[in-house]
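Just the one chain here, laid out as structure tokens, in the form predicted on its own.
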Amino acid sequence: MQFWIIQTLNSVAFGGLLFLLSSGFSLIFGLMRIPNLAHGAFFMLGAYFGYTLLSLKFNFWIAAIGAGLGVGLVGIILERFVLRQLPGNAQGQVLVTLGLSFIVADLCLLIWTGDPMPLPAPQELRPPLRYFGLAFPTYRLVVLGLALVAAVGLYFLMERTRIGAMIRAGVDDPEMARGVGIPVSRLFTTVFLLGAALAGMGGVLGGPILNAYPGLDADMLPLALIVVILGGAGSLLGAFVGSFIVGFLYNFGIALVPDLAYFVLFLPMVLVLMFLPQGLFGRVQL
């Protein structure tokens, strides 16, 4: 029994730190049109950036929003400079972010070298939570906290504010929405700069559970990947769902089968990507 239950809360806070990745992913994906293969590397460099930080003694948290402010700023300059030069351009925005994903992992590699950096979690939460027997790292749950307050707010900021909407209308007709005195431009790099911040400050928030190393961005890249083909393109609500579906799987496949870890991951994906191909919560396009 304690195996099953320190298996489920690993896997619902593994769950919510997917989810500070691939929520960012979705919005970039799913309202810009643009499929970011650099996603996994900005998840990557927040963490070097926090390492850095941490090394020089800020705390933990100031050091978390510090990256993630970072990381935006490296995505404002990739927004604006470069993937705003191939509009529609998909094969292109492709092979430049999966290039810019090689050049970020030589960087890191170059600066930080090979060795595995950990980041130690704030010491208040070092200490495990016990109940009935059971002793759970604090530090995962509030993990899971904060990504839960982080989906409550961008479902506030997307659906509830002014911002959010002009967004929206930006994103079903661009011309239309330019032609009221919607800043179109000025919001897809706001959505940029939200998407990388989340991913950087989420690889921060990792960062205790998962540490920096090399080849990090290839290992959260492709479970982002999953999240957005499960949960549907743009869908903050899917992202959330197949967060924690992808949390599961993970968690349960590695502990249960190892050597069909990766069967029973991305079964789900090819199946949806067969008879829903839109996602979970995704819109169909017509």
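These figures come from a predicted structure and were not determined experimentally. Numbering follows the first chain given and starts at 1. Between two forms, the rigid core is defined as the largest C-alpha subset superposing within 1.5 Å. What changes on going to the form predicted in complex with its partner chain:
- Relative to the superposed core, P120 undergoes a C-alpha shift smaller than 2 Å between the two forms.
- In the core-superposed comparison between the two forms, G92 has its Cα shifted by less than 2 Å.
- After superposition on the rigid core, displacement of the C-alpha of A150 between the two forms stays below 2 Å.
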Contents of the next structure:
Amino acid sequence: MQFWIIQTLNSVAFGGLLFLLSSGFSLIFGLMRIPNLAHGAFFMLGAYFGYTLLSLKFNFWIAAIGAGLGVGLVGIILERFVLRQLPGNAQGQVLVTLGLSFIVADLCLLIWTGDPMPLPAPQELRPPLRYFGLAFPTYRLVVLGLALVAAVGLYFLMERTRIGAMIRAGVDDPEMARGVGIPVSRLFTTVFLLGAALAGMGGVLGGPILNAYPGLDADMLPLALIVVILGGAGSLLGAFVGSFIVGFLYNFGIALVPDLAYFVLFLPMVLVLMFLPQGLFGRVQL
Amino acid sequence: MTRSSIIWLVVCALLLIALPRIIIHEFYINMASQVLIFAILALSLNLMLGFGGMVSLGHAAYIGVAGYTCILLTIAGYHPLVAAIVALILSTGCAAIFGMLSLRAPGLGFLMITLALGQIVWGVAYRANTLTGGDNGISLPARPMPFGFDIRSAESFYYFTLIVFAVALFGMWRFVRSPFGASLMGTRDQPRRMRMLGYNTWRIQWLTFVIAGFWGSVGGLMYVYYNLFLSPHALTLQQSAEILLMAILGGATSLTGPIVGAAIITLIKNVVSTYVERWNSLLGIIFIVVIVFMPLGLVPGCRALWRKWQARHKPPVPAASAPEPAE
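Alongside the form predicted on its own that was just displayed, please also present the structure of the form predicted in complex with its partner chain.
Below: every chain and molecule of the assembly, starting with the one above.
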């Protein structure tokens, strides 16, 4: 019983982290048609920023926000000064983000060395909650809660505000959106900032669970890709549902069939691609 | 082929055959073998990239599937030839499945799916400790003896690689020049027109994917024969990206481009890793510089420069010479 509860909680907490990572990825792809291959590197960079802020004795939550802002800034720089250099060349833009992710990964290795860096969870969240004679890991519950808050916040931003309406219009038809006077290029920067900051914050929140280590980027990026392939590009709901599907499959895969943890992810991807090539809730063609 | 390109080909072939006599040092002969192996990989990827317009970021998966199969069968005691053939069949079969999945999405979706598939193969290799040895990798006991020839020394292995390379290059050259290759390029440039003309564009792209996978598997086998060792590091996204960069750097629209790209990247990597550990940064920087400043690659870029130079220095022969057929 304890095993299943712990694994389920681990899965949903991991799903929450994946949502923080993949919602931005999905929106950036939906709006700009760029799979930002540096998104895994953003996540890792966030974790390392968080580690440094924590070792400077900052509060955990301030570290998370600070790392999010820092990574968001990196995102703006990437969008403004690199991606803008290649207008209309989506393929080139993707490959440039890939090149950038290698540079970021290598610089992280240079600065923070190859050893895994632990990010301790905040003191008050470390003791497990006890109900009905079962122990629940408090921190993971909090991560899940924060991911849900982020999901609700993003939902309101996207569905209930003017800027959200403009982003949706940009996702559905960028040309038309431009035509009716929506500042699509400024939206690009906003969404990039938002996506990068969410990924960075996700890196810090994931720190106590995953640690910051070289290769974290390459571990997270394919998961974000699979989330978007499953859930559908450009859709918040798709990212949400996809994140938890992948969270469950990956976590239980590691717990039950450790050798084939990645292969377990392969099967749902095959099924979705076979029968629903746009993903479960896709707004745009992948 | 024009007369000048035949002369070039003969000169290059002679140079490649004489190479071990010229550079003598074993280290450099091994490096030349590496260049040829990566040239096979880059050329195979380029069938999709340059001639089919499909950007794949999962090509290292074939190194993995072919390599691990070959090593595991050899360890299990099968004849090296059997191991190699089964490895090629299995790996090409993987390519057939991966192709069906990736081609469900056009353009960037294709790229994302190939990346995800490549990472899944990497993840399986990394996690399946009992089979693949996980992060520690596994070794191939010995190089095979094709038709009784001993290819253990650097020089003999170089000649073996050269023969495989020549066969692969010829195969891919025939492929590109065949009517099928023409229909592939038609599909790349005008998919709707090709469909209108009655071509099954999906099947054309899928077959190309499978053939690219086959030659990629051949390259993967050679990679394992060269290193006598395989670990998940050979299957990473970096590896796939390096192969892609070779094709783009040299120029994806020709057959010479990926070879030149493979030579340059392999040399830079070998030289740089001796002095500094920052290969990945450099790889990233080359990636960005090439894509921003040389989107067409070195070979077409240089060719355009050469033609411009010729035109300036030989004004009396204008349009008479037929335009050089795009390779």
